[in-house]
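Given as structure tokens, the chain that follows is alone and in the form predicted on its own.
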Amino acid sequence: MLKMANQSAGVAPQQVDAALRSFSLRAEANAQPRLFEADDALAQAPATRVDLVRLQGRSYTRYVNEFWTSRQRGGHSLHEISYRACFKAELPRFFLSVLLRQADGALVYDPFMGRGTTLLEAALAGARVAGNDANPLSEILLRPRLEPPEATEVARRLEMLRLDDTPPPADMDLSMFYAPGTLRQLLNLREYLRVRRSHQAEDAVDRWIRMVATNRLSGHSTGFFSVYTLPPNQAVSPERQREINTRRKQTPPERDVKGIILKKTRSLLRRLTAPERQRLQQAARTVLLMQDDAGNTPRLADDSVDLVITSPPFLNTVQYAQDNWLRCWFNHLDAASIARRITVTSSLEQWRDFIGQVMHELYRVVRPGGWVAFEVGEVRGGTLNLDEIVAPLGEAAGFVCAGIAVNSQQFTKTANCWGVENNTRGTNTNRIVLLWKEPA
């Protein structure tokens, strides 16, 4: 069980009032937010919209502004992990500054930590952390980022690897993604790291190259080994692969497995200090990665999290297996299985009594003065804010709403290769529920 909160680490809900409704924000590239300025000539923002929304017969306090802007996705280079529907760094940056008074050595955790945005963020910035989530993908993407080896070391590692060797058999069909001697380099890397995990000798190294070849199996440039496919964050079938071949008269080229891997690598630790790997490295000793139903999460112990910051699946929006089969063939693991784990349903009902199993549990763990930033968003054509379901769901777990902070922004989140206009289809805002735990 991980115990050991930080007692001091929280704000009160008048403090998160105070903030939200003054917020102000530098303008220049990649500024962190600033509160509590509301006067400072630089760091004027469009004054946060206040309003009341009645759920259930109960008012609830929204704040709107556009609280982390397109002109700071300039989060560190860390976060440069692509998987589908992941929120931005900047997203739980902003809630770690206004919802703890300091980070280091607060408790930080995510339920649904998907490519671990939440827990990375907040091991940069020293507070402990633990994450959950049925995919077993996720702890394969941030396990090696908290523990990150340097570039020499990952450059030294390749150069032993003989991936031009006669591989063992091919157990499917992926001609339509990688050309023979590409697919040869990494049928000989998957055999190379699934011997290693066998023999528990896989280290940092292992786990890092392993992390960057996982995220380089697909994607829409020559930075990944396969033919021009889809977005990275995703990976498309086979049948629908043969398609757009044939309609961009492409074949897949031959790529150079290990230099992309030590290009992405190098790529991924421009931006780490010396301080931040510390920082990182402290963080690793004490994580505590979970496969468990967000609902029943054992290993945490009671009134011991400082703070959540998480975002659950939108009932049936995206399917986080069917699109990582290709990550699961890479790493051995049963994209069907893995399925039939995660909560994905078009059943509002469903949704909600997941939740609220959800709300009950991280009640149980967060500890008395702490928080839980719970992200979500519009669905079904916009027709439906589910921010409005789960407040009332936070509230009889036993939590307090203190507001519901909207993020308001002027894009799509949907990735303009998609072809899709601005405000028109997808997820169009952040919608974070803050619930806080009063003390007895």
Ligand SMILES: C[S@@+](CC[C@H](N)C(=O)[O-])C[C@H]1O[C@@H](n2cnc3c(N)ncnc32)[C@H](O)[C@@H]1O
The other form holds:
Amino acid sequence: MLKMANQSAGVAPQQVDAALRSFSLRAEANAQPRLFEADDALAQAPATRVDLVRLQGRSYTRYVNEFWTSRQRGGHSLHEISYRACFKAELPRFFLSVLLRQADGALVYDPFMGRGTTLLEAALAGARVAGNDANPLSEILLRPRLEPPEATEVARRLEMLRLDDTPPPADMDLSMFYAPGTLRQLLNLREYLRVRRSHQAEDAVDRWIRMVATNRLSGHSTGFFSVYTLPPNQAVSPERQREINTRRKQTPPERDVKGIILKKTRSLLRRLTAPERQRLQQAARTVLLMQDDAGNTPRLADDSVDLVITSPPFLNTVQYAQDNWLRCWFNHLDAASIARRITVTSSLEQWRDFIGQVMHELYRVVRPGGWVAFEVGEVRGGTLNLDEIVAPLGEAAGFVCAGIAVNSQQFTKTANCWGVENNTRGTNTNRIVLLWKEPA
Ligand SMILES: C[S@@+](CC[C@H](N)C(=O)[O-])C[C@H]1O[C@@H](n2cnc3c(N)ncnc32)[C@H](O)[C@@H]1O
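Provide the structure of the form predicted together with this ligand, given the form predicted on its own shown above.
What follows is the whole complex; the chain from before opens it.
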């Protein structure tokens, strides 16, 4: 039986249950009710389906609905940085509103932050934030978006850079991706950023330029520095790129590196309001960013976190470091040593051990009355639901599992067809295990 949390301890499991069962109740329980009132799709959504699932001799409640609708470019423009296996901003946005009484002053943490979707969304809402990722690229991608410069400052800094001078020699052949003039500009920019960093002279504008350039290294349109390549930001190997060039009969075209950086800067900043900028700056002043193993984060204090919203590496073979080799090259990071620190396993046993350790660490850092929203997916063609592994692991670490929220987004709405159990095509499913640290 779940105990009722006292008011100061935050949102109680009963309130979360009510919020998930009913949109109107959820609107009351949440700190930003207008978020939901404004969204026609949610207002018209059918009631939540509630199932009882038996796992390891215990019943868990599963709530199925289209709790949020992920749309292309639906979140804040500042999120528009691609990263392998990132979740959409709507996911943390939903749980921030359901699991926090109020964002102001709360500490929100993501132990597997990736591009930092949770941290950015939480900071935009006024929360304090902390993040961790074994891949140092995460910090490069997130920190500058917590301290965004004005586009005019970026333009002025770019104007000062002499990117067409003779560059330092290239340490590898990148001619299959870049035209000679583009590579010259990139090598000069890379060297400028290296020197600024090594002289500890790097400022927020430099960090912003580094982040945008890192994001524009490879892709499929003229908005990227490279010749056409797919998928964006998961650089294929040089050999594979040569094959793509031969098949498409293409040679890398010259690109204007400064122009592309400025255009992407304006696009990222296009929805940023003055109050949001202030909230981000406030979060940047206290942010804690770590590059530890998620199962061992000693810099984060016991009982300090109000809400964790996260998604671990799934049980598969996504090679985050290898996908990012070009981004690592640009930032003088050693992709091979990063790869050794990133957990990649297709063994269910190993994955279970790893998540078990992470759960114990999360139990240590979450404060009594605090919450964890732990997102996992279906793997092995939908035959294995990782939420069913994660919920008992969370309980073994000391949490109370208040339920599993399944967001089933349908591309074509069909009455009474959720497509969750039978894995129907045309659905996009997130499974989020909700864990509560019961006050003593
Ligand atoms: C599914 S992604 C998270 C994406 C994130 N939710 C976002 O929106 O960008 C998982 C992340 O876990 C990181 N990771 C993998 N193993 C890790 C470990 N042992 N400790 C910390 N981070 C790890 C990867 O580098 C990757 O960024």
